[in-house]
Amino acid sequence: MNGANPKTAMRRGTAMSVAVLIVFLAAWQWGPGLLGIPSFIVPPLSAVANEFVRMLSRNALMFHTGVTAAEVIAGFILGSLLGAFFGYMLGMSPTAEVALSPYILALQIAPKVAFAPLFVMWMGFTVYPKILVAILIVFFPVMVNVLTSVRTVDPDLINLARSFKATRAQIFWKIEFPASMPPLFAGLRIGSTLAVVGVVVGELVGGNMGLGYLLAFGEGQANTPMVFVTILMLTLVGGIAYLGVIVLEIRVLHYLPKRALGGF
């Protein structure tokens, strides 16, 4: 498998997911039926199209999926900026780590559900609470990789830096920050799913716009293939974010073996 042909490996793993995909999808549609489930329950695929078109026109679908995928971006975008921050801060700063790590960590150890209510206290039924939630979701990954990226650079190549009398803005630079971009994009995989966890959570406690809010409201009215195609339209949202990092990532360490940068 080792010696295969990337071309030809990369032709048979889509024709596999392809073939998932379907065997997937006929389980879906006739599955619940042979096994007796109710459509209440696990309606059919067709019940969730039918369902999906039919929010299209009436639920404003597409305007409740742009206002939760802008919430993403946004809250995506500040966390990491955020933690990237703090990470190389305390990474370059043993005494700033001392110090603000405990804070930091409890912070984290907090569950994010219980900031949700009191944000919307504080901002009102607004794209702000979710926004918020969504970067103390992001903020604690990327800012962990970032700091252990940068803690883990090899001291003989900063000792060299130092004897050729480099500044330390060089040693940063030169050696810490491209050691950092790895981890770094690691995090922001992570990021890019959990921004849509937090956005979400805003949205069921706060929320009158947004797919969280279609959530929330086909369960009240015990829509299930509602739920399930608000379900389907968040995982398209989390989806393009991820690739939307691969893509960066891709463009960004290009130097990197593209096997690596090809996994998941």
The other form holds:
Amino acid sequence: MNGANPKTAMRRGTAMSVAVLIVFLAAWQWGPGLLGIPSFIVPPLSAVANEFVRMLSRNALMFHTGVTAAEVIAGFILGSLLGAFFGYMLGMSPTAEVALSPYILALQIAPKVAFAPLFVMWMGFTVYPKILVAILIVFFPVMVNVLTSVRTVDPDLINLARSFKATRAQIFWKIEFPASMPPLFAGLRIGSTLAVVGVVVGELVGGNMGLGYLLAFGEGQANTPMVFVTILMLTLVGGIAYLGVIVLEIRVLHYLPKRALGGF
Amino acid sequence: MSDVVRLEYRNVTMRFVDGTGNSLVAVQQVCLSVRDGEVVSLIGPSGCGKSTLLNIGSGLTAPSEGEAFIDGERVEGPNAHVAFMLQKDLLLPWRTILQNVMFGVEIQGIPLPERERRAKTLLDTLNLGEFGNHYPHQLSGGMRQRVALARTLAVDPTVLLLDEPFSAVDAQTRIVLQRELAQTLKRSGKTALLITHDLLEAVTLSDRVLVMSRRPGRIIDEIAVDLPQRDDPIARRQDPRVNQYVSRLMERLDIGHTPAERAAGAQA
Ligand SMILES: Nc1ncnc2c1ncn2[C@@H]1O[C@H](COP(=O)(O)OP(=O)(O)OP(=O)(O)O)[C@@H](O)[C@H]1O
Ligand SMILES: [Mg+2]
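Starting from the form predicted on its own above, please write out the structure of the form predicted together with the partner chain.
Complete assembly follows, chain above in first position.
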């Protein structure tokens, strides 16, 4: 079992994965009917597929998906940059960390999505409040991971660099920065999925664009298939963002033993 | 070997403040000097301040009292003529072996072609030539430690400070590494202070062995190793006189006596 060679395990796993998918889709199509669940509660697969096609033309589904995706990307990139920046800054300056940590902790405990209505009140029904919620929600996992990684660099490594007369900047760029890459990417993975949450909540609260809006719209019309389609599209957007991080991670962390990559 | 003193400690005392705010004397009034091309081992019980002395010599920590000198110049901070090597290899996982060897010379701003030339030569002499493009995780512990040695030598220091460099590798690899170190030191005529817990290593690798007391650490004995072939510790191991040196060191370190025997000895 554990001794199986990785290739066989891979092939077997993929086959099982496909089988699970088929079973799931079949259950979705015929399960509700067999169990007597009305289609306005759980619409069968075919109804959702039909709705998907209908929404492409009638509801500009791709436009809304594009808006959400753009907000997710903007929020994710800005939130990550900001999180990384503060992570490095606080990591290198214990004074700054002591001074700012209570406020950062308070912000971290506050549920970020609760800020959405406030941001909409400030900035109106534009894309900005959505991006802002995403920034806020992405910021913390990235910052905390970077901060911890800078803090936990082996002091002997720093001493080694110092013994070669490294400057503070050299210590940062040659040791602390590269050492922070694995935790940074762990933070980015979390951030990429959270960014979608932030954007959707923002869109749910106000505006007439994006998948969050379609979600609210479908709910208002009691159009269950529409809600299903929108959830699927949101998952797709999140999945692509996550995949983007993974692809980048594989390139940046190419030096790690193979098994350490992948997984979730 | 000449009579020029390369490394010297003059009346070095180091005090630390421990967790409870009490002051703790790690080393006290240590005087020692290592001449050009000499290899001196420093042994002593755990916690007696050996690593502390090494940090002072490499300029990473300033002593509470006294001073250290490299080539007659007072140590005020890290110094390009000194390089250290620890029990941990401290290789950077994101750098290839070649890039790891170049780490020190890169920081010192030596131009890339020269850096590469030095690193490649060193890797070749340490039988690692074909691993230049590997990453540390692809190497065994012994190989990694050799890479660390190459990195230390790449900056071409006059004085090497070695803190239990081989204590984390297996016994057989250790013997091979000891010989490589001995040959490298001899060939390049480098001066070295070697901290070790391995008495046989101390005797087979060095010209002199200094014994430290329990904390507060002081130098309590100095034993000149009067044996040929300092560049071949394996040959030295065969020499029956090695055992006499080792037993003498054990005696000085009070190893092999139970605490009760020690107490009785102190009363007698
Ligand atoms: N930065 C520090 N702060 C406080 N105490 C320290 C510090 N560094 C060392 N000490 C103390 O100084 C003493 C000597 O430490 P050192 O590491 O030099 O011992 P050592 O001889 O190298 O021991 P070992 O053989 O176990 O490596 C120890 O009691 C240690 O707890
Ligand atoms: Mg030590």
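Positions refer to the first chain, counted from 1. If you superpose the two forms and keep the largest set of C-alpha atoms that fall within 1.5 Å, you have the rigid core. As the structure is a computational prediction, the values presented were derived from the model and not from experiment.
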**Message:** With both forms fitted on the core, check whether the Cα of residue 244 differs by 2 Å or more between these two forms.
**Reply:** no
